[in-house]
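There is one chain below, alone, in structure tokens, taken in the form predicted on its own.
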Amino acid sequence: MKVNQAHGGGLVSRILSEKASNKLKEQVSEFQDIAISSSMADIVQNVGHGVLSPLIGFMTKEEVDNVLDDMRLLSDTPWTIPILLDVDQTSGISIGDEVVLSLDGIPAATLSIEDIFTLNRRKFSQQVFGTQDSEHPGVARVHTMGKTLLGGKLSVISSPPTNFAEVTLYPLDTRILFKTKGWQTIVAFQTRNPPHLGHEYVEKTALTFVDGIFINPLIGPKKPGDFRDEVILDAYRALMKTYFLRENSVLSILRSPMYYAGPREAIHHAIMRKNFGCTHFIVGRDHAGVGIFYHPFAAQEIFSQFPDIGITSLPFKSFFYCTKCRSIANDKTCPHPTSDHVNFSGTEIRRHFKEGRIPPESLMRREVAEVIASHPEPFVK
């Protein structure tokens, strides 16, 4: 097996080169400049490099319909979360023409406007959420969108300046090293928390299977409560340095906002991850949910509905640590009762470190923790 093709037959790049880039930068001026936010950024950079191939752009109504309907491109190519462009005033602007995303009033990319329309945000959130209920930040972060959407294909002019650069690699740079490294097969993390001995059991047992594990923590937009993203990663970089072997293990971030859509945003990270080049995905309990909005496991069976998605998912669905076994286990492997056993629990982890104490060594390994522990502020307010 070779590293894994990319969603859809072809890794996109709408990346332009250096000379069309300049041309381009002399002629902005022209268009019709469109501010967008470095969230909004972090997308384009994301269609531009290929992570979201097949799409070449922010999508149109029929696309946007499509999937929300079907949870596939028009094409039939597997897909669930729609890609949205949302703006307050579109006057001047018509399909057809060509206009500027500028970000903080650098021109980022131009956009060839194939569509204008409105959404249904009652709908998209019914579909992509399964609720209605404003509660959900999701949805709730749908309610304070732009009145209008614009379709069309994307030409990234430049690239904003970032703060992780150290860990910033994008599909072409990834599967170039995969396959230096001689990875045929490559399982994914995604993690938007530190990692607790949960997390290093689920990574180091897939790891067992395959030739690398990439670690690709999610730094972007999160709900007030979350770990901040420097946190997230001074903490793998703690764990990584210590417990897991250079040679079969990779750290990189993905830009990207977090939609808390469940098992439809599972299958959105699993392409992803795809992208980068893996063969596999890990699906642990709740992935990217949020609250008793979803089913423990909805975002582990929903794979069953994508046969062709071209990356292999990795269930986990228990794992805990045990006083009796002294370590790890899962209901497969331990005989004990559940009064034995210490859940890994988010809410409680953060708790520790909201009162001002290190989580016990059964959760979480105490360098991470020390680290966590020295940000005066490790939580988005």
The other form holds:
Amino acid sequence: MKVNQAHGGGLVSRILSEKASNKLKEQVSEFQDIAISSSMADIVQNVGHGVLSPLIGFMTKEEVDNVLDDMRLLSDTPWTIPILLDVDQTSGISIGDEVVLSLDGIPAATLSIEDIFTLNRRKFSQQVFGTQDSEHPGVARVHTMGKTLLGGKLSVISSPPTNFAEVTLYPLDTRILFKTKGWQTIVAFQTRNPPHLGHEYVEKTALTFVDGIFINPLIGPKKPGDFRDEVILDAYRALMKTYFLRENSVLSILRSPMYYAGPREAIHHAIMRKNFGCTHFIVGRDHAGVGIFYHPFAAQEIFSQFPDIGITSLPFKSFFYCTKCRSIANDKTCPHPTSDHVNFSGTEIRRHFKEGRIPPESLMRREVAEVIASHPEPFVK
Amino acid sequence: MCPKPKRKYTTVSIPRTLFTKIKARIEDTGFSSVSDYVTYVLREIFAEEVQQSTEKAFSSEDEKRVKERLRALGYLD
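Shown: the form predicted on its own; wanted: the form predicted together with the partner chain:
Entire complex below, previous chain first.
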């Protein structure tokens, strides 16, 4: 029984053994310390656990330029989003040094510095986001990044305590889980919202053709007005308890920042799920998009540029509820006019909850809606 | 003195007749040159070969440890 190969050939592990980790903790005062954010600590953990295989650390300038220009690593392996460690100052740090990256004063990893360089914000924004408009949240974030980047190999010392530990799986876990379940074909579903009926329809349509589905909500910094992480998870738990088969579905989170990089991020999301062992990846309309910065189907079309990505994209059209069909449909399957269609609008669903109402069952399962409504504050403030 | 930048591309030779056939084939496709097409096809072939090769599996110790955790979390019975 074999699940999909990790990206670039082998699953990376940069987690130090307990013995090596303890030894390093004793020596930690000898290293220069760099404080990192919890979001950066998530990336460190993802490198350590192979979510970002074949990366073994933060990118050097040469690697970043290759990813920006060619959407490939120097090894020719597809890769679309540079993985960067930005810092505000580098006094006393030189190439060849080993430094400690700490979260809230606790050492998370060591970094063997191979490169110190400056971020070209304009080039980064243009290549990754296709725009330099600071209204784009990704571009805005680039402008807040530290001016210097450090590239080099990571060795992960410890995992910070985390909420949602009970639904946190890394690629080694999922690979063993999928193997034990006897799954060979696994479709991944990326989400950052509670499930409405359109999501469920896409998930189950994809599941029809594979052995199992890996539902993998992205957990991380969110915008005000977005659903809170615990709400998304509780909503999925409610859905899966009643409407999915336990033997062919798995729910687990992924801590990773959203870049809002549209097509490039769709490739990035697919690569991470390939590392979890998935063979297929669902790409919906305007995947990882924001506002009107990307063509609605650009994230689906970009996959044709990567014959060697090693995971099959499943592009889905937009679904709606047709009051005449009395079922979920899309414009390929429904002959009725748009006046008979109810769109699965996230904005509309949020409006129902904000006004203290439960969305209709043509939009969202009652069990899911009730769980969301039971949260005193379902939205990020 | 600045180090000489590495060249990103190199040249391979293919029969001129094949070149002509490819050039005709890629007209009105998304491929902008014969080089683009050949690169695409070669990457596709390499990827298939990599997929068919066997990746080093996890150790039995890893498997035992992870399975215990998966059971504790309720992912496995």
